[in-house]
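Next comes just one chain, in structure tokens: the form predicted on its own.
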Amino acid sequence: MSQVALVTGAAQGLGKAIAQSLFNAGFAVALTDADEQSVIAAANEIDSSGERVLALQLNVLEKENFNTALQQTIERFGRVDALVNNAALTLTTPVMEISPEEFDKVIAVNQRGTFFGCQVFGQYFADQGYGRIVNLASLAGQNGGAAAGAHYGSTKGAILAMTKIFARNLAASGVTVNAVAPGPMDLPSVRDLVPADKLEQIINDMIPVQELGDAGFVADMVAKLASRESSFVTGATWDINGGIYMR
């Protein structure tokens, strides 16, 4: 039988590619989203026979619902392998006018709904002795990012350290946790967050190689790294932003 994966936040952009991705390398997907019709859809565009596909709808910031969508998810495939944790809130308010409110809601959605995805499905891969996880994070959240809010690149750089700390906490166990670190990418949500003058403004002077990144390559990335062959990467985050962050 061939591997399983859930990804959250699979509906549209970098989720479903990462989701197409995945099934293109032979894993039965489980794609999640908050909004169930939007991940319907694209699920049945990914496979319309449903053979190796599961949609669901899953809140990230409901602990419960991760182990429900973990449970479903065995339910139908058998088991889960892998974990992607990919839901995300963007926003670009600046940094002096981000509200309270807005500020928590950004924090809950990123930040807690990673946590409690790496805490569930780590525990449930811990126990089957083997299990991958990948976060994404953000280059917003190495060197403050381009575009994106403060608190968004705040929660992102909290993801770096949290997949550090799993990873030292399930390495034992036969599970690795690892980030990828994308910096702006060719995707209409990052078209529509940012102006158009402003992203041309980007990709001319800040982006040493002169373009957005391609979704798809970043998809590939997260694939290879929830593969049985990763087994000696562990607590790494991979850049994959033009240059704009060289360490």
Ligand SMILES: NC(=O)c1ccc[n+]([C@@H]2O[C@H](COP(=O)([O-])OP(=O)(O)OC[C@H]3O[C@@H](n4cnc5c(N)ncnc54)[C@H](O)[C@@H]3O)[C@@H](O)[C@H]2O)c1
Second form
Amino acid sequence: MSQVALVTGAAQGLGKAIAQSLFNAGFAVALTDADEQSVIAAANEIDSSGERVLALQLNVLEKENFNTALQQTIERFGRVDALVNNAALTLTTPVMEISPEEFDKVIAVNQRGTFFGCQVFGQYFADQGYGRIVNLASLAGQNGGAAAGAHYGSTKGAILAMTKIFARNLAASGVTVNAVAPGPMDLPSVRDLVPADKLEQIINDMIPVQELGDAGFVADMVAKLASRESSFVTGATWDINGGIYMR
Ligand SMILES: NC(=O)c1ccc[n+]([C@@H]2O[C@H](COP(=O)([O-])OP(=O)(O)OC[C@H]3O[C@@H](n4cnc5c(N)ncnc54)[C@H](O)[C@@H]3O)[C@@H](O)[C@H]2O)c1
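With the form predicted on its own in hand, show me what the form predicted in complex with this ligand looks like.
So here's everything in the complex, that chain up top.
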């Protein structure tokens, strides 16, 4: 029987690419998003037969939504083996112009949402003695990033710390918790947010390999970390940033 994964923010962009990679790797996939109509369409695109996909509304602002989606996925596929915390708000407001309301909103979706995903699924995985959690961090959480906002970068740095905390906490229960930290990807979220001339400048002057990242490649890395074979990797951050940040 297939392994089962749940992805947050899977209606578009990297989340949808991750759902596709997990599906290609043989997983049954629960695609979840706050935007119900779009996530239904994304699931249908990946598997029009609906045999190995499930579309669910999950707003990461609501802890209870994680519990409900977990139960719905178990009802449909029998269990869950992997969670990918991907949902995020990517805003680029200049640092001195970020309002308290906007700051709180980005923290709530990106940081608090990832925390409750780790908490709810981490407990379930620990109880069943097996699980994989992959958190979407970012280059912005390591070096401040190329164009994203200070609130966004702060949440991604926090995700790196919480990945290690949950990894340490859950390691003895058969549960691994890792992060991936992509640099700028060739995705609508990047091309829509960064003006074309500024993006060209970033590619030429800031990215040593002088290209944007490939979402499919990042998605395959996430699927690898979500697989059974990745048992010896935990608390790690896998960098995919074109050489912008080397360590
Ligand atoms: N695009 C990049 O270059 C890049 C780089 C580094 C990291 N990342 C990370 O990858 C992940 C995906 O990025 P993307 O570019 O595909 O973003 P995106 O904005 O294209 O998609 C984000 C998805 O999250 C959903 N979402 C937003 N708020 C939500 C909420 N409260 N509950 C549930 N779903 C919600 C949106 O509806 C959308 O489908 C994010 O965590 C982002 O930080 C992206």
